[in-house]
Amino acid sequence: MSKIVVVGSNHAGTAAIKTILGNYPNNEVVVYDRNSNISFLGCGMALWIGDQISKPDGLFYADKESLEAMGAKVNMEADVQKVDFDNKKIYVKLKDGSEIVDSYDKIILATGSLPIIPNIEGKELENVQQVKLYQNAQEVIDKLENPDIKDIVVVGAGYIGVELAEAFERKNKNVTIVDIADTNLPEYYDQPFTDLMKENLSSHGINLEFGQTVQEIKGTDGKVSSVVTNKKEIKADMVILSVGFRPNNALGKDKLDLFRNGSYLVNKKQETSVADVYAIGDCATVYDNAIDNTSYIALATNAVRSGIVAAHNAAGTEIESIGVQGSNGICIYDLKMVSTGITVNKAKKLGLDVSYTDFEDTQKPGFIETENPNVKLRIVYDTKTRVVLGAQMASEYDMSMGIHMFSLAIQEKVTIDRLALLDIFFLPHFNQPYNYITMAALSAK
């Protein structure tokens, strides 16, 4: 029996605890995160803010109580401010203001990502605000009920930025995205997928300013008035800075080795450079199978993975991570993207030769007289090997489905050649004969 020690109970926290109890009950479990709720759902909160969803309540899929009744230990509000790695001893700032020491046998750090917060001046302002956290959410949405809040400036054009803008757009709110990039969704999508996107945005009204860099925030009385690029000032009644994140390695930053980034580097079983201490989720790196080596990629399933594996390791199972693909989407209005592996551009920048190839059709075949909508793909493999490297798809349609196929090609090293050749059912109801997989993959030089 060992008494393992979990900081932070979001996605990555909440998956190790889960598996430790439900698989290794005899372990003591005792578990600090310093929020007042665990397991926010956060790729859900713009649902909840445009209002496509009433309530948050199905965002959060565990609490103290249902942890607590697997048998583990929960303190709530509790910051852990130390970490002695040498002695297994842990100092926490308790919701009271008490201050405690803990010991641990094994300690599992799920300590997740934090806001970029650009160095501008005007950040302080009321109405700039962060969208991360249940907390910030409830706190943007009680802001729209004033009916002064018209104009809305989002910086940043990622994921969370864009689904924001849709969000206030829903709210028949006047909405502006500003990016220092030329595009959105650029870590992800190559060219012809973020102009689908750029598109979808301004077709619904969305003012899109990218190429521009915000250089001040100005207010009037205290509150938010306009933003100000190197190019123009843009009126403002609430801004939403979504520049990024960046990993929580508070705790072990001087002791724990790094990745260049920040994060904490840990093998194929969650494991750091320290005996018995496990990372997992944002604050943590993970294997990139397209790319053959370890990197950073925050999502919420890469997070729920970790930390399964690490909750087995720091048990006493040896397993190891297979490795992830970074697989991802988005659906804004009626459009649909996903994505897994490295863009085209990525490998640009890694000095990778690739090549790709494109193709589009519609999901039935023509003959159907219902609605269907153009499905756009393009296959992204290594110009030598020709193993599949990356995967992007588009449409009105749910295609999304797909794109595990292509996250398992990944991963096994499928090459574009044989994904010719893959058995793909037919059926009038569901696809075509020669469907734009098999398209796309024969047509591939």
Ligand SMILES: Cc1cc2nc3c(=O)[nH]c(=O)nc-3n(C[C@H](O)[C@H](O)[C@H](O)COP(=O)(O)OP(=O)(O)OC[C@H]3O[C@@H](n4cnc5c(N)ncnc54)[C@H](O)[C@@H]3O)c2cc1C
Contents of the next structure:
Amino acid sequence: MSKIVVVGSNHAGTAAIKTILGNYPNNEVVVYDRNSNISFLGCGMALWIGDQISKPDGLFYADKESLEAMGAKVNMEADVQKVDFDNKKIYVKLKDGSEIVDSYDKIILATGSLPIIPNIEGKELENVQQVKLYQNAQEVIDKLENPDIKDIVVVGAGYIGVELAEAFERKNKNVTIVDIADTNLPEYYDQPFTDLMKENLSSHGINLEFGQTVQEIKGTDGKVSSVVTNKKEIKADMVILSVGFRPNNALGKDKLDLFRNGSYLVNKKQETSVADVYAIGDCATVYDNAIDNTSYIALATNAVRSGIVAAHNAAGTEIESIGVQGSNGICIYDLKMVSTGITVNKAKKLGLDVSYTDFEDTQKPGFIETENPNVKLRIVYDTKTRVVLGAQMASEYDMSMGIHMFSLAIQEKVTIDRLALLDIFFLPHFNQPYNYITMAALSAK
Ligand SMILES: Cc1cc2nc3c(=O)[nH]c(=O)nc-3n(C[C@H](O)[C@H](O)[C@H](O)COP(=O)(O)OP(=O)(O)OC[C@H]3O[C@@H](n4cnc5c(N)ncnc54)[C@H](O)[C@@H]3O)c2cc1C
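I would like to compare: after the form predicted alone, may I see the structure of the form predicted in complex with the named molecule?
So here's everything in the complex, that chain up top.
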């Protein structure tokens, strides 16, 4: 039996805690989290802000009481200030201001990530908002009640910025997205797909100011009034900073080995460079099967899986992560896009020699008389080995389950030629006899 301390109990920490107590109930699990809530699904934030769901209650799937019912000792609003890795001690500041010292046999760091706040003048002005925590979302929702907030500028056109832009437009605000890149979602999609999303946003009246650097946020009476880029000044009653996240490595940065972006470098058992110290979720690296190397991909899905792997290892059962592909999805108005692995653009940046094959067709046969949207597909593969390295899909149809197959193909190093001969069933209610996956793979040069 070990005493396992878990620092951070959002998605990664909660998965670890549940796995330890569900499988190895004899261990003592002590949890510290500086927040007042557990397991907030940030992915539902835009739905809540945009009134697509009426309340946030369903955005939580665990709480202090449910973890305590499993046997954990949970300390909320308890900020771990320091870890003495040599003597296995932690120093914690509690809600009432008092400080305690606790000890551990094993420690799991699940301290997540923090929003990147660009160093621009005016970032402290009122109504310049961050979007990470439940509290951040609640604050934005409260402020939107004020009818004077009409113009909103979202800085950063990653998936969070794009989702929030839709939410604000649904609330009848004038919305502008600014990004230094000349497009949106460039991390996950190639140009034919990012162009689709651009058209989608523009057609709903969202103003896109891409290829511009924010230089200053201006204010009047302490409140934000405009955003100044290198090309123009844009009126703003609220500014959302969504330029990305950085790993929260405050507790271990001086002792543990770090990846190039500062995340804790872990092996496939989630072990850090110091014995009995594990790191999971957004504060740690992942093994990326698409590039066959260590990488950093901050997603709740990766957080949960890494928490499960660390929990088994910390409790004494050795298991290894099978790696990740960075599978992700986004749905803006009716446009659904999903991707996994690497894009052609990312492959170029990494110096990888890849080819790709594109195909677009209706989901179901032409004789189907009900609504039958097109699906656009790109498969990326290694030019020499022909192993599948990535896929992107876009449609108004919910074709999202298809991307899981590509995720498995990347994980299992399937070639594009084997994919062409894959047994894919046909029923007109669902798909075509020569469906787009087969056709794309068959047409690969
Ligand atoms: C708006 C938004 C939308 C998202 N949408 C998606 C999506 O659709 N799909 C997806 O897969 N991912 C999505 N993500 C990403 C996902 O939320 C993160 O990858 C996930 O939260 C990571 O979980 P985590 O537990 O590793 O870290 P975090 O969620 O960052 O949690 C870290 C926890 O550690 C605690 N902590 C930190 N330091 C200390 C300390 N010193 N002492 C005590 N406690 C500490 C914090 O209070 C926090 O509870 C989204 C994120 C946001 C913000």
